[in-house]
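First comes one chain, alone, set out as structure tokens in the form predicted alone.
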Amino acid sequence: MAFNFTPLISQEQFHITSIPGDKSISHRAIIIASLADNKSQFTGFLLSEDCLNTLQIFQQLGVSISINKDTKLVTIQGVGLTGLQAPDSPLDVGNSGTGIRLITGILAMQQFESSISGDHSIQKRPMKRIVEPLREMGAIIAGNEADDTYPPLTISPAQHLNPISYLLPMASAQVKSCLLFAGLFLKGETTITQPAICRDHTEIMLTAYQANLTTNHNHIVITGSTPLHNPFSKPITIPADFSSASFFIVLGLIHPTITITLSKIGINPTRSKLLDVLIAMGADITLSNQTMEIEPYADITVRSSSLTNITVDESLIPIIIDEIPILAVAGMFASGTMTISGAQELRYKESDRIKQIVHLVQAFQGHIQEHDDGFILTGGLAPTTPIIETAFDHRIAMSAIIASLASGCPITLDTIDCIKTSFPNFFDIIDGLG
């Protein structure tokens, strides 16, 4: 069904503390949790249909775990690395593509067969970068479709699994984490070797539940069979969404009037560093209140700020790339040209973000060039009713949304069930700014 969107923003300033929890994070929480040998407790819990899929799918594990949603308190029993169940109905993880990547590392290495899939977006998305390293463990996984790498796949188990040492095609945190799952089950030591840094809250997690894991650069190795333990006496927290902060955070900075102040948003260095080149654009950033626990996290402040685009250092891009989205919006608002390059990364997200960035720019009447690996985009825009399709893709949706408020441009979309998916209360946070 579509939606109308009417941009409304009534005040100046604007203090936001109910940006959820970490999506990366909540995931990692319980899986991770869930193959520990005790009891784990998590505060900030992300309550969007991916993390709750991926605590369904471990419920039909085996794994008893509760969940208060008024507090967004998880508690989850862990049964060790032995203890899982085979389940008793095919696993799905809706739209999440983290999910579905991580859980078929740890179901490859199980001796109970199982099947996990997804919804129809998921249905379209190679699974080939997991599936090729995992077989390689002697992982057998039978997939759909002509190059058999396709959901639903199904995961028969098998006699001869052993280690591996995998050098990533690409910076990938989701095979990263896949295969790190699967080491955990393995005797001997996996060794990844990443192209370049990208996200790390797998490698923090583990290491915190006392996994034998060691990072030497662009090196990782876990030697498998090593049970995982929470040491924690009190609840973890998760801080908030970094990748669901930068919507506001992009908001406070094109908008002509307007200060946000974010609070207790996760800053994690493989995480943040979207802040690092907007700054480089000459954008007004302040954190404040900077806390650690397992991960680090801050209070955000952004004022209204003339930007100019630049050309993204490659470096950053495996580490930006879910924010690629709202940076095109943010580039729409600039002066002079940014440029994306290396992200060919985005053609496989919840849509081809590559090609549905440049129609969201196009929409507005902005300049954009399409390339393979990424976009050539010059600021400006002129927008005459926008009518955005989003290919239900959360982050599309959402960044339309910020570019509405932005501009003061009504638009339509196609749907916005999608942004159910990562960020359930968004909507609530954008009518308290108008």
Given for the second form:
Amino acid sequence: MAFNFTPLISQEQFHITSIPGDKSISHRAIIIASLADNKSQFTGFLLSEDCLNTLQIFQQLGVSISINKDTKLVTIQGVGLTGLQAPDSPLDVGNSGTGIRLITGILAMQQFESSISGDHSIQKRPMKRIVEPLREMGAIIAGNEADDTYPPLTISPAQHLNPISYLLPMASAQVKSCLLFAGLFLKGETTITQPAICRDHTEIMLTAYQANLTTNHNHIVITGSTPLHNPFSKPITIPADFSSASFFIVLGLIHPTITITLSKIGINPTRSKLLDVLIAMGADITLSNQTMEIEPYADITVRSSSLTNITVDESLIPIIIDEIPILAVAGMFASGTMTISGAQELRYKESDRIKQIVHLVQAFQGHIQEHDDGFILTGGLAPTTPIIETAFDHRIAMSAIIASLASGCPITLDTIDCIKTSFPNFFDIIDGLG
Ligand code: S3P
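Given the form predicted alone above, what does the protein look like in the form predicted in complex with shikimate-3-phosphate (S3P)?
Next comes the full complex, this chain leading.
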């Protein structure tokens, strides 16, 4: 059903304290705590469809996990590396690429059969990138009938599993994490080399849980069969999701009159480089109350700024990959030319994000040129009432709504349901803006 959005912001100073928990860390919290030999508790767990699907999958695999209705504290009673049980029905990740890629690494090492899939979009997302190296480790995985690597994936117990040394063909944290999780179950060293730095939440949490893992520049080595153990007696804080915060960071910069402070936002350097890109564009951004728990977080204040577009360094692309749709919105409101290249991976996300960014910018009458691996954007926003096709992609839908709020142009979106996959209270925050 189409959704009409009429933008109106009535105040000038906002303090947003309810950006939800980090999606990447929430998935890893469920996975790693389930494999630990003791209990873990988490605050700030993201209660969105994607992460709740991961939670339910580990319940199907025999792990006791509960969520306190009032405090939202998540308690996981880990079963250890050998304690998972065969599920009695197929596992469903919904829309989550992170869910399917990370969990398949674990299923591939179990001595029971399982099957894992997700929604229509998941069934079209490439799994060859994990299936190939897992097969190299000896895993037995069959893809759907038409193509051997697309979901549903059926995983059978394998007799001979071995660690490998693997150079990732792309800088993907999902592939890296899948193989590190597989390596947890294998005697000997699994070595992963990443072509460029990408998010490191798996390495951070595995290290906190006493895994035998070392990182040396782009090489990560995990020695398996070492038990995972939660050393913390108190609940572990999952910081607010930087990628979700980025919608309101950009809104504060491009809206002509407002100042926004966002509380306790994760600022892991492999996630928050959008801030550097925006500062290079002239953004007024300050960080305060920096705190370090298992991951660093801080309050971020953004003020209305006059932005100038830049050419984004290709080496930053893997660590700003999820923020490129909202960066393009910032580019629509900036002067000069924004060039994004080396971002082919955008075509394999919840939608073909290069195509959807081009559609979004053009719907607002902006000027954009599509390239195989990116785009060149020269702003040129004109008053209009665009109709936005989201391709059921949460980040495209939220980017369009931010562009509408900042420009004052009402919009129509084909759906907003996809936003629930990562940001269930997005509209509550928008309502709070007046
Ligand atoms: C994620 C890794 C990234 C990112 C995704 C979450 C993760 O994907 O786009 O939203 O949690 O590991 P790739 O590994 O495919 O780059």
